[in-house]
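There is one chain below, alone, in structure tokens, taken in the form predicted alone.
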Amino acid sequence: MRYAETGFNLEVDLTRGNIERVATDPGDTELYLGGLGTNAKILWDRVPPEVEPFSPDNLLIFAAGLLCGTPATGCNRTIVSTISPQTRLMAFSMMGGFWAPELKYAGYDKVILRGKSPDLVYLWINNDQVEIRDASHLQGKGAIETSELIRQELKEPKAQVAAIGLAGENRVYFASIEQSKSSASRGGIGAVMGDKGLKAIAVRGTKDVNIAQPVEFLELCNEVLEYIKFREENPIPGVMPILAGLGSPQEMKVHDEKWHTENFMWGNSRVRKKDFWNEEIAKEWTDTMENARRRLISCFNCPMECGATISLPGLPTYMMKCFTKLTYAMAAMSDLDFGLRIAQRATEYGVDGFSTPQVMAFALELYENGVLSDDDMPGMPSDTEGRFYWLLDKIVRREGIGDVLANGTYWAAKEIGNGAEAYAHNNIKKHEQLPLKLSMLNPIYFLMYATGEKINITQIEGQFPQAPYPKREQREEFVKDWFQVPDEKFKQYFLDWELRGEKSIPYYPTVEMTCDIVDWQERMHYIDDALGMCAGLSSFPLKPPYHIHNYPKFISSGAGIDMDEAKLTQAAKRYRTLVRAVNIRRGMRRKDDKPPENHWKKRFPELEKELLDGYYKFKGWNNDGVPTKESLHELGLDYVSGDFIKRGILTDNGGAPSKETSAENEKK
């Protein structure tokens, strides 16, 4: 019997109209644990470099974590895994919600999409009934539209649909998938999803998932939901509101953003709205955030609320969480009210959050600078926020200059030239971030930026403080119930980290120190993205109920895996090392490995190449970001090894070629 996962995966040829039952390899979920894990076994093993994003051969990948479905508070967590048109290199997003645990209970683990149907279609799984069926009339809907109109005609209103909207369909490179209370959005994974004809996966399941250990599992899930609730009663001090609890950033229930909006910078990340943030707008903030407000929800299973149904008048109500409330708002230089309102029309429209609003931002600046002209923006409204809507219908149908803008800020600066490549500078890895620029190199949070597979805010961000307490009472007070750090050499870190003198930011934490920092954080947000867990109760806040302390416990009690500390850090080391190596075998290198050029006003370059030479060290890669023979082997990885030394990415002898190769040469 299987424990936590069902042992079966669905695999669907969109091309061929074919759906099989597929059993699975226990011995993968012990070496890969699940969820993104096993996917980047699956990609690697099936999706070559030379596969296009948009080729029939690419996968897309719908996997629950590990322990999605079982008891254990806030997993439930949805991975979906592709090669993304964005970066062409492996895209993975999370979307909390229902649909994972949904999943699981009609008896998958993962649904494994391969081909391109003729036709826009939609896919049906109902316990061990699946169907393909006909999606002609939802073309063009909207993707929560589309949620309710499948619902609708299957007659099942507790079906979990994940759809895209016309942004998927036309392949928009930072396309999403909604799906009701989250979106899985990095990535363009949308794109992927619309590329292949489907607009759809609805599922409904009435199974039961096995626990290997109930007992002992039902009291560690007590546990974690007492520590939630002592956390909740005990707010972290010192750190700004929406950090100080659980859960992912608690932007719905926090209407302060005066850290937000005098921190970051506003429109294509290149200014900041400078003395935006007063009483008066304080007030306007709450009241358009309390009148549009209905309630604040949860995902499955999960106490906390981090996302709420926004209600404008006019508009169709939808969900909204973390930081979208902002982005729009920010790009536009505009207020609350008109960001509600244009998020509402992107999340039908299917569109990345984050990336959007700069993607619109940066088509304004080009057209301020003359870099862009009338004849590019014919009709284009006078006014910044009628400019948004206007660039936002273009991108999303593909019309005119959307077309280009489409694909994102770096390639639609290739594509329009004319200096517009200045203007795409807030990209890592060609991917559009959060409008944010800050003053002075952060040592941790360049290693989490530059290194990082994944881009995104609750990726780059984890359980060591951002920045150091002022007064050492203050960091003694930190430390004395920090029991989540794997090592008590972290305290020590924390407690010498200074605002000023020679333990401060840049050069402090020490190379050494910021490897360490970063491993960990590292770590646990890949454990989080295979079992399926909310980074908001384990790897992105300070002091979360799940740890490396008590996940072993889990795994061991829940899916009846021998597990240990020392055995759950080497899973995750190995199939983070597996990420790294299909990105390695699609061209990434040492030189795609780094942050936007003006991320920090200050910088430090020597300090910054020491900072990615230890980290390579540290990890076990060679001087340009490539995993060694020795490392690998010592993963169990021989099969990359033994790739790349056939394809010349690594020597017989386990060095590096002498020629070097990147990502940015993918696309000619």
Contents of the next structure:
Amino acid sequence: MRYAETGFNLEVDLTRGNIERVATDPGDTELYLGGLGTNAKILWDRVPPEVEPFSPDNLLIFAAGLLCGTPATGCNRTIVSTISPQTRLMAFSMMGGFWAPELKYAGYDKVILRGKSPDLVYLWINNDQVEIRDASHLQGKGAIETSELIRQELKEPKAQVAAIGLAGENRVYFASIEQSKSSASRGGIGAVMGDKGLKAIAVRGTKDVNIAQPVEFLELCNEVLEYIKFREENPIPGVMPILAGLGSPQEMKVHDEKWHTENFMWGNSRVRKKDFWNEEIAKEWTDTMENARRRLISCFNCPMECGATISLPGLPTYMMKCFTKLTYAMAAMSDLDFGLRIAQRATEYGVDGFSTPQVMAFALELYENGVLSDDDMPGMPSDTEGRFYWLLDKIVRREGIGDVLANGTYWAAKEIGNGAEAYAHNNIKKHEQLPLKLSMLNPIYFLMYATGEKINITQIEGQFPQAPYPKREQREEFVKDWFQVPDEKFKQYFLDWELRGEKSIPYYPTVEMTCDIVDWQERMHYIDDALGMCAGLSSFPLKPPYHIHNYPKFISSGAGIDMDEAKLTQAAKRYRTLVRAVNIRRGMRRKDDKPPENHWKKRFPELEKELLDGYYKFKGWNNDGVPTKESLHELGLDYVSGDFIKRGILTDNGGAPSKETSAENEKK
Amino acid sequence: MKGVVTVTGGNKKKKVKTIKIDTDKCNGCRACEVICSAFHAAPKYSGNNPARSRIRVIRDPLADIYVPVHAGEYAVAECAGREKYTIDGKEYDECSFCRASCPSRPEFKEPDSGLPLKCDMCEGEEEPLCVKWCMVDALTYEEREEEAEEQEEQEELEIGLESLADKYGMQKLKDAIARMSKKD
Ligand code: SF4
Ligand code: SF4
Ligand code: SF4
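Okay, that was the form predicted alone. Show me the form predicted in complex with the partner chain next.
Starting with the chain above, the whole complex follows.
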């Protein structure tokens, strides 16, 4: 018997309309766990670098994490992996909600889609019965609307539906997949779904998920619940409210937006409004939120209530979470009411709440600076808010300038030319980032921005405080119950970290310490993404209930795989390296490992070089960022080095690459 | 809900176990379903499957409907007439509040055998586990003692026997009682 996982994947060929249930190899679970780990293995094995994102040969994988569907609190992530049309690298966005556990109860760990359907279809998975159904009547429908319509026509209110909106259908490079209050947004995976002619996947399951050592497992679950209670009662002092507690940033609960509105940039990530927040605005925005918010809601099996249903007069109800609350408002230099209203339309269209507002602000900046003219924007209203709605519609319909903008700021700037590239200033690896511009380089964040392959800072940071505490006593207090550290040395790193003087950024933490810190933070995210755990209870907040010490026990007693900290660390390193290998094979190199040029005012090229050199070495990568033959061997990834050598990416003696390829040049 | 009624020996006291449900506090997470089905797995916690849970959260997020319902009695036939409630402007579907395991719907039945499920207040546990796992207090638990009334007890007994007679037929029931009395 298989535990925690079902041991079966669904293989769906959309070209031929063929569906197969395929048993998986338990050996792969030991090596790559599940979720992201086994997704990376499948993409490596089956999607060679010649495959274009919009090729029928690109795969779109929906995976439930290894522990999804077990009673482990907050373990509900669906990890969607494919090759991104925007970055042209591996995308592995995840979504919370209810979909992944339902897939497990239906008897599957993954749905692997290939090919392209000639007509728009949706997939209906009802335990053993799986069918491809016509979706022509759903064409152009909103993502949430589609979910409701599908539930109604199937007469199955309990079906969980992941759907794309118009943006996905039209292959917008930042189209999302929406489901319940959650979405898999980053990397444009909704566009790949649309390209495959797949409008939605509905799933309903009524089977068991088995646990290997039931009593031990339940005890661990209860400990987690106890600790969540403790952390709710004991928020971390000395940090801003959204970092003090657990869960995704509690944007639906917290009304005090001083920190976001005054520290994050407005417009096209340009303007900082230092004294923006005042009593009047606080009152207005609080009223807006309280009137719009109908109820705080959670994902499957989690008490944290990070999302909310939002009902605004005259608009259909939708669900929201996190920072999308502010991204539209701030990009348009507007207010919360506007932000919540346009987010309703954007959610139905199915677009990423980070990239979309920035693309629109970018377009307006180009227009204001004469790079785009009235000819490019026929009929555009004169007020910024009206312009945002206008641009959103153009983009998701790919009409006129919208067709160019729908590829994101990087590709749009290239196409527009005329100096537009300088305005696409907030990207990493062609992907729009959070609107943050800071002063002094922070070595930890430098490495995270440069090398995080999920290309989103929130998907690598978390375990180590973002900044030092001013007083030593405060730091001593902080480390007292910091048992989540993998090693005591991290406490010392933090204790010695000062705001000013010798032991402050950018030279402290030292290169060596920085490598340790970044590696630990990244490792926890990768483990979450394989297990299906919400980062909000694990890798993202300080002092979370899940950590490197209890995870091995969860895996041993849940999945029946003999696990300890060293083995788990090694497994995470294995599939993290495999993700890198997929990207290296697609042309990614050291030159791509960098933060946005203007992220910090004060830069230190020497130090940055040392950091990158040090980290590559620490990770077992050569100076160009390619995993070495030896480190691949140590991870049991000889098949990767074999391929690298064949392709001339590594030489036989494991040395430097012969010639450089670039992800950019690969675009036709 | 009013829970299982147990009569404590001799002193005519009975324990009333009540789970109070605050639908305003429910966030729709279904943790209650998870732990209930895990607890009732054999062996205990060896698996879980919300479809086997004895509590179901009737939810429709866009309509803001969240109703946790505990499985009650088995019903041989569905109701002749059904009700739709409107509360605070929200219309609740027929059967939303009903606790019966009944032929009209899949709720409260084992998914494979179709056998009825009934909440047993987590026999043997200190408190009902759905309550323990509902950390937002949509479910809370209360226990109190009440004077036992013979009358009521009698009624309960008769209702129970009647439903058994319905299910198995009077003759079978008589035979079973006869057999049991011999054993005593
Ligand atoms: S912590 Fe928040 S985002 Fe994470 S699973 Fe719970 S409700 Fe969902
Ligand atoms: S555990 Fe509580 S909040 Fe969650 S669905 Fe059940 S009753 Fe609602
Ligand atoms: S009290 Fe126990 S048996 Fe009844 S619904 Fe709750 S968890 Fe299930």
